[in-house]
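Read the single chain below, which is given as structure tokens and is the form predicted alone.
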Amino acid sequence: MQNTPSSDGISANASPSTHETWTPSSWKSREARQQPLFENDAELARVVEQLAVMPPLVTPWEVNRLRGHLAEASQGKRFLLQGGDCAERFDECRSDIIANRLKVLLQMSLVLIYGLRLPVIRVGRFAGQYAKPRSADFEGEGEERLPSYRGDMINAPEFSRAARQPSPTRMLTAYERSALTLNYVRALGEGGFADLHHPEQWDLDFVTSEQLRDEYQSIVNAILDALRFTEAVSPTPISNTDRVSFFSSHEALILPYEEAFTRMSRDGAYNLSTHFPWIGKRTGMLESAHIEYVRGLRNPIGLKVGTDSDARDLRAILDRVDPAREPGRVTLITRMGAHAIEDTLPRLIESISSSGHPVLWTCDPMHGNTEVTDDGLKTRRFENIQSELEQAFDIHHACGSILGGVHLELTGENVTECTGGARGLEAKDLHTAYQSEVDPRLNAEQALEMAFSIVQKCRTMRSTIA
């Protein structure tokens, strides 16, 4: 595979100049890190050669409307609900799995809505995040070490040299997957599965806290009695003026995948895999080929941004991938966890500021703050999360900064692999109901109560203001 080395590997041909013309495949001439070892560049080309010709699985004007939302929620106009599985599997591409993952984050904007007085930007990690950086290109059990996981993209969980043998035609079914998962988003939504109306169909039978079904069905109570009085003096229904309620995200991070999405429309280029790709933080370096391929985009592009990013490297990024400074093109994803966050967001949020970028701030309080458990499995603490979050809001209102968004890892199942929440879960619980085979999600009703908190938080910094 050209210019596609290990996770580690460079290019040759790493330092093109900033002002050479961008193509979508421009990318090949740079640093790839990340990418997976294919034994047959021939079978890779021809998968590649076929997603090609794929109808696309969203629109150019779909992405145009989420990248006008994302620049009100920069403004403080809206607010971005980005959530959804680490990892999403094949086998899970399932109709009550994809139901559940809709239906908490449908909750959690309501819940939003209702606190926030704000409209709600609902982005899924689905339908396209088959794909997952890893730390080591290699893992062991005992004496035997074989290529890592590295998502349902490229190979298989399961240890054995068979499965975890990267395969090209992997990403025709993830292909597959991905247009199936949002076939039946979008069935969902027109069927009105998302009407406001009727929020008694986002059932609560995963939320065991008292507390917390009282409040939420306050909310439902309140947002119907006012969609009824609204509706007695409009002649319009609310439920005709939003139909599209759902966009899709994924790390873009398999280039080749990527690369065969993107389809020129007259305004430029779009990638047509997702609504909105991210950067991750291991392959959003300057001169990377990952920052290479995005900068050539019609998308809303976001970046993850950790505790050791530059706050000189960030503005020559922003420089490259959004040198007319348009409004909703970028969204800075910062993840730096609880204890690290005070120490390092405030002066990226003046360096940022200070260059005149209209970035998008948004707040991933999960993957800064992962731990291990004595016996081995990754684990997050919700009082970590929260906290992170909750001191994002107070460091962006102190540097007169806009905090307008969340990213989480969630899911709509039971699970149990973040400890902490109204349930309570302790690390010898986490063996219960732990599925994730690589990082760990707040379940429905971890989710939900995160939702509450960030209201909570919002309504506690309003009356202070006032």
Ligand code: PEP
The other form holds:
Amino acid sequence: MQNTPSSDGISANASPSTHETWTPSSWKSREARQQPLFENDAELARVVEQLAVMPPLVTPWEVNRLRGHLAEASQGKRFLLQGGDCAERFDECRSDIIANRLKVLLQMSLVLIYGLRLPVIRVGRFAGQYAKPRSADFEGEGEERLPSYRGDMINAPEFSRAARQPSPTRMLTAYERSALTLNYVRALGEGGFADLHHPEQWDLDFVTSEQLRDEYQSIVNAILDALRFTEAVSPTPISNTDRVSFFSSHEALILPYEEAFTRMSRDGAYNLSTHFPWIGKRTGMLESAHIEYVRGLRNPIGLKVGTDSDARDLRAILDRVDPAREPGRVTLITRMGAHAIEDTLPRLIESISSSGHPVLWTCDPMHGNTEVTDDGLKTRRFENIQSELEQAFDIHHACGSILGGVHLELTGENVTECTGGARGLEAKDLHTAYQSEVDPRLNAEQALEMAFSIVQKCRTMRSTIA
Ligand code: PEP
Ligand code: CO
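For comparison with the form predicted alone, produce the structure of the form predicted together with the named molecule.
Complete assembly follows, chain above in first position.
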């Protein structure tokens, strides 16, 4: 699939210069990694044709609003909370799961707003997070050798030939489930669910820690007091306390899908399958098809940055995707690991700062801290996640830059996938409710605890500086 010639006739694997005209399909002239091998190209073309005329999921003005918010976050005026599943599943497009995920994001954002005294930008890894990069194309040996699971947009995780066969029609289902999810997210954000006057609706079902409950309750009480006071002294109710906005994001991985949702607007091309597409570590190389694809979008874009990211390459990528040096256009999502961040992040910050690119720096403390238990389960330790985040705050402060957000894998469900946290989950407990087919997520209680930990860290930093 990656070798299909593009409509402007550039053949596969040529290396066009960046001066070449960008089109929604110009990525086809570059090497596209992590793409599934579909058996039937005609079927893929039919699906893409159908998707290309479907209503978009988001609008250009929402995308522009998010870009403006991210620009402010890069200046320390807002804080970005980006979170959700590593991979959404088709059969988890359920009202309870969506509402619980929203609830935990809402609760975390409340803690952050109150603790940091900053508006929080809520971005979900949802309504499109259906495709995954994998380290190997195949799993198993000989007769048992099957394509790897690449997310529900491509195939199914069961280890059978039928389940693992990539099918283009799954992209139609991914679009439909994304639309259903976003529709519900928008409805919940509009009305009673997110009304700050009724935080009792955001109960803490899964939180067992008394301390966490008490701390949360005292924030809720303080907010209610403030609202009542303001509404008592002001004759008109404060607007927007009864609704909240959520933006959507996903890894822009499967390029025919992303291309189908690339629509031309008066001021340029927008990917309208999501507000905030990001490029993962395995596809974000300078000459990659993925960088070529996002180069021409008006959307804000995220770029994952790991320990092996070279500062010079990263500068070249920024020159390519953000030649105008527009605040809010690029968010760098560093994911280095608690043990490596100290050696890697400072020189990257120095290099990017001196390049003059006004990026928003955020930290993904999940993906550099993955390990495998003796039982073969992928897990992450709460204390390593917390440590990477705290170090990121310190390093940015020492370098005179700003950590403007956090990127977490989490769920509103009571899963046991990461160890540690208030409930003291240990490796032996992980089997109790381990559900992820890919990466381990913070459960609702651990996620809320992480929000308190961020606030605690920022308060300590402020009091040290003061
Ligand atoms: C992810 O965010 O799920 C992911 C695969 O991240 P990365 O590209 O940083 O490994
Ligand atoms: Co992941």
